[in-house]
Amino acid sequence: MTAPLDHLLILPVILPAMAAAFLVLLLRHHLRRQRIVSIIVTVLLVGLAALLFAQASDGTVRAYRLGDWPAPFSIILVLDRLSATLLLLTSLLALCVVVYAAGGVDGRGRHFHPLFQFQLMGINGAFLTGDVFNLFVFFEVMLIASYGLMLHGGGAARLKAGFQYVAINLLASVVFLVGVGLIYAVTGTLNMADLAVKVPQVAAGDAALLKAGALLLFLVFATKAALVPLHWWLPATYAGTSAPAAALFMIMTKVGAYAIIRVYGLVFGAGAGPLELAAAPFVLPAALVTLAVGAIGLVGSRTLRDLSAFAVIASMGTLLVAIGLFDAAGFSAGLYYLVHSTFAGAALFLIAGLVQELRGAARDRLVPAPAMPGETLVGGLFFLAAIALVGLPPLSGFLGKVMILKAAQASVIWPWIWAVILAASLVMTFGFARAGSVLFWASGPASGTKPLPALPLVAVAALLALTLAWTLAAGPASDALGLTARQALDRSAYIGAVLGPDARLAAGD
């Protein structure tokens, strides 16, 4: 029997959805109506997260069967603390990006904010499904979403840059379905426990079968988390786009690396026979070299949105290094990172938005121009937003970077690992710094007075708040997050919550 409370996890799926059809159907003509909706809704779900985030502390798995009927034919979803934890992360972002929305940028196009709650909808069911094929279908819903809210406002730079971005998820779309096919047709499940249990069972002749199945997905997710040679499609798209959207987006990547640590944790990890740690190989070489780009391509930026995405890259092949290493040290440190740069990145996507608005005919450009209204507090939030983002003391990102490196001593390779996360740290200071003395040190006299937009500087300062109760809270935050990633890497858990404690036993856990 499923308790009453169990209930509430299908909610982070049906409630967006819910308020999406809602704001399309009844209040696409009242724009500060829907504005009004679309905030009520994401506060309830940072509730609501809230409430299974603390449902989940106490360490148990638990499934949600809808229809009752039983795994692994049912559609489940699962709430374990790593779900948990991002979707809480995912409710606190969405609230501070919808209310940046709401101060103007939400009425340069239609539909801002349906499109915004089917995100939602999509990110929550990627984090919650206990099933490959449904993980399929919410990155699609998610994927579709975005596309709309990439071209939200229109404009030729960004329809190309859409183009690019739509042409490149549906290929990997395709290589997905293929991927799961390959795995079906092996195991006759989709079911993540379910695969746990089959895949070490698997016989030595459909091994290099599955195994293809297997890698074809990690290419999704390496695509998804812009892990490189995967990456070249995120600078134009994230550049391209609003600066809401942007940092929505900051939680998109996070969903590839969160499929990473799930399907390669979980059914192709430790204890899976023939396919035991089958992408362990390729992220650890890949993510280092993703860090060099990112740190790179910041360097070479001649926009502030061009250096907010590269530097997207830059965190993604830090938390992949993490991840790359497949322990519990490396997936605690990863997932600090993860939160850390989840909301740095974003609040730098909206400072270089609101430079944009207020730097007149230069825009962002990392050229001279006459100062901007409020230079002294964006040039603040700015100069807050890259120590965090560089990992320079005493933000959370340093402290991030610290616990990424003390895991990657278990590696063979640690003085690479090293030597690659400092340098890139040291050239991102560099690319910082120069773009920060063009923008805020080297203007010339201000040419305006245009005020500055209360909404937008409230979204920013809340995500720089977080990051800074992050750095705060670093203790026990660090203490929680092993848990998780123990739990993470407890097959026996999972097996044991979906399927039963027969089949866990029969797994060999």
Contents of the next structure:
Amino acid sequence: MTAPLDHLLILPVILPAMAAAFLVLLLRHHLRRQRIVSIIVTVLLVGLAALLFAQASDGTVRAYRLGDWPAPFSIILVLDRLSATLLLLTSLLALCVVVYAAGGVDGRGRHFHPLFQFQLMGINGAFLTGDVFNLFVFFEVMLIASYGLMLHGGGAARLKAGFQYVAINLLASVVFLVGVGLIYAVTGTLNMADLAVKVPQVAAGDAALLKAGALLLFLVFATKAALVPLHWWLPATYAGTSAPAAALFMIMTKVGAYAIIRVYGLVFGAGAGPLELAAAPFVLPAALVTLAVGAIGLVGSRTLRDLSAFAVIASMGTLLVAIGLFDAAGFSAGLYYLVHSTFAGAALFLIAGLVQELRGAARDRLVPAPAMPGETLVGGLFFLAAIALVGLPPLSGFLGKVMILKAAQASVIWPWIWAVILAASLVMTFGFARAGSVLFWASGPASGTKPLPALPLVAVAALLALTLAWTLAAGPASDALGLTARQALDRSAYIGAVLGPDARLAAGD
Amino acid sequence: MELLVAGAIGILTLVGIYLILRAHTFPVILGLTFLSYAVNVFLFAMGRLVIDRPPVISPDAAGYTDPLPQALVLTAIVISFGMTALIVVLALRGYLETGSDHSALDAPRQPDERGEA
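Having seen the form predicted alone, I'd like the form predicted together with its partner chain now, please.
To see the whole picture, the full complex is given below, headed by that same chain.
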């Protein structure tokens, strides 16, 4: 802990926290300056995440002990390939979203940018922490900011959806604490590496109690990841909030998926003795139902925002099918799909926001209406986003699905996985085609010439360009993600980095 | 003592869950408060129930009680307190703007009722 570059590890948490405090204390009445500072900070975060990504690419797991207290007593942050990838993804998404918001949405209520930065702090912290209780704390930071962002702009419908969103998450927090309490009571530690050492050694009589704790935690992560039957908060929340908030929330469902990979890959993963793969029997079936529910909901949606929300549920289903395989091939395919679905899903939400602005009285309802200004351009962007999300060639959604289908061959229920994924793609194609043709083709003469908003269009185009880049980089990306997946499943490297080489020996790895 | 504490946690949870399942905002908030009380006592008990022992190391002490759950409870109290304040304000605003404290979303959503983006 001497080289100055090691301290970079904590900056993704500190930088947005300081920026948010600065914005709220000094610039609270200057929207223009808030925008400039917020965009600059987010650009810095992209640079920082890229540096950390480059650091992590050498394959070592880095631990950062706050105050240099020895693990497992210290608060600890851990950087490995998986966290670095997700940090980079978060910052790129955040940059596109903040540019979109600077186009005017941030002025419809107060404190958009401070809340935005606090949310980034919570998300980054959740990706970096090496401790289950701090995972809880960063979840809460992320959620508190998300409540503010979700309600930003106000309106009766948003308040109602917001109440449900807050109540569900408070309930999830209570369950999280019960799970954490049970795990602590049995093992006496909450440090993930220390847990990974102690969980296999737990006395036979306590195993059931520990399993109850582990599965309660799984319920919380599944709620965050919108796994059926814990998905019903998502459509109302995502469709009820503003476009940039919904686009940023795309990464919040991924935090749930990340927590499942981290906790059930590392702590309760292969080699955890009586608790080996505690969550595995539930993930795969639930994920398949999630995918089906998402696809069916998508066809039944009456507005573009509802449709986008169900597309998120379907994509989380696909992602969790891959994660539910709990092997390196599944994780690697899942991570490729995770990055893809974050960009493409966020683009779809931002397009829904644009459509709602431009279409006049019909807003984003799927009914015929006078043509909107810039119909060809917005329609073209929608077409690209839809192709990406459904998983038709040539974009990254197709490649992601192929990787997942290939990885699924290792599972005993692979015919089911193939059937559900392929049938859901077909149903989703139908849903998107119907929405697109109503919105962009079944329209009367143009209703007027509203100028197209520049910044939001740039943001959407940037997200789709990232999807395209992700498609082109599929070869190197999937090689890197293969290494990431293997590292995420490598308990001894993680334990060694956090607790030192001695613990690695004690763990018998 | 174990039975007493366990029973208290059980009753608090029971009341909390019952209230959360009501369809109005105020009982839901009360239910969440009960649940957070229950979880606070639960976390506290997870460090084992010990009486008259200090939580810090001292040469005179015969034994210790685990300080970590106490720190966890403190964090949990602060967070749940803040969240409860937030959800109370949210419920009040919702009541004032819509004139009803029903926590369910109306089944057929009116297009003009949807929030401004």
